[in-house]
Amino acid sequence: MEVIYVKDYEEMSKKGFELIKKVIETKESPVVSLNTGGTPKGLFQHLVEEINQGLDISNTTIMSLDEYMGPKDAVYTVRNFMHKRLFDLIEQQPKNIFLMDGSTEDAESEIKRYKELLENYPRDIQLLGLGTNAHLGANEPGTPFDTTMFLAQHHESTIQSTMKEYGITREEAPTEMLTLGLKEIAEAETVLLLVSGKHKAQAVKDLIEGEISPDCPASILRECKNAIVIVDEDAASLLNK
């Protein structure tokens, strides 16, 4: 695992975008899997600007890390985020858009469908954010490192983060999520984790200085030579070194 320390959110967003841009520019048929939420908003802005200025994504496949269970048009869905912050803002569309369907009543069939897509479209880069309890995707503490795509139950801290991010009530907040497992996350050619803010500082400390354990899902990245973690000063504020 390579750790890159940067000054602030903007520098983190730009450096993360540059790594994704390099994949798009150098791979013949790039496959980019994105996450959503507060952390990647700046990266998405850079991506939109560059595409509209000529970055060629005509042969790129876009995939997703996870999806909340709920109506497709709900404010919190990954699908909604992707369209409002990327697809609806760019003139040139990617070759393929493969998102999960969180509105399904048959989660097992949806998991089977998406696993087949993962096999047919190996990811060149997987973008990640870090939960305050060190979760990746919806892999909450205690999730075994060899877990593959599954229907996850959110911990309360994750539900509260979703409520804050999207301005919704506890009753409106989703409690389940389709997610790639930790095994699948680690299998991308490059795994890119972005972390910003003092509210993530304890999770960063656990990731970098704590034990490698399912109790800290993100600690799996310490065993991944293909992992790059970009951390800003606030998020690194509790580190001993």
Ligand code: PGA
The other form holds:
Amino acid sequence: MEVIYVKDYEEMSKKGFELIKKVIETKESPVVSLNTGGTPKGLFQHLVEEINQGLDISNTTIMSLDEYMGPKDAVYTVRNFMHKRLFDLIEQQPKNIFLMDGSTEDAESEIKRYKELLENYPRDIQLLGLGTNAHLGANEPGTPFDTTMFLAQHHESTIQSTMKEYGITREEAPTEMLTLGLKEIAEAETVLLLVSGKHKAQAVKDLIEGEISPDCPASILRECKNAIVIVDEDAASLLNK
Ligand code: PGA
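Switching from the form predicted alone: structure of the form predicted together with the named molecule?
Now the full complex is given, and it begins with the chain already shown.
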């Protein structure tokens, strides 16, 4: 795992974007798997700007890390985020968009469908954010490192983060999510984790200085040669210097 320290959210977003841009520019049929939430908003802005200035995504496949269980048009869905912050804003569309369907009644079939896509479209890069409890996707603490795509139950801290991010009540907030498992996350050619803010400082400390254990799901990345973590000063503030 390589750790890159940056000053702030903007620098994190720019550096993260540059790595994704490199994949898009250098791979023949790039497969880019994105995540959503507060962390990647800046990266998405760079992506939109550059695509509209000519970055060619006509051969690129876009996938996603996870999806909340709920109606497709609910304010919190990954689908909504991807459309509002990317697909609706760009003047050319990617070759393929493969999102998960969190509105399904049949999670098992949806997992099977998406796992087949993962096999047919090996990811060149997987973008990630870090939970305040060090989760990746919806792999909450305690999830074994060899887990593959599953329907996860959120821990309370994750539900609280979703409520805050989308301005919704406890009743409105989704409690379950389809998510790639830790095994699949680590399998992407490059795994890119962005972390910003003081509220992530303890999770960053656990990730970088704690034990490698399912109690800290993100610690799986410590043993991944293909993992890059970009951390800003606030998120790094509890690390032993
Ligand atoms: P955030 O979420 O980017 O909204 O902080 C990260 C995560 O929980 O995975």
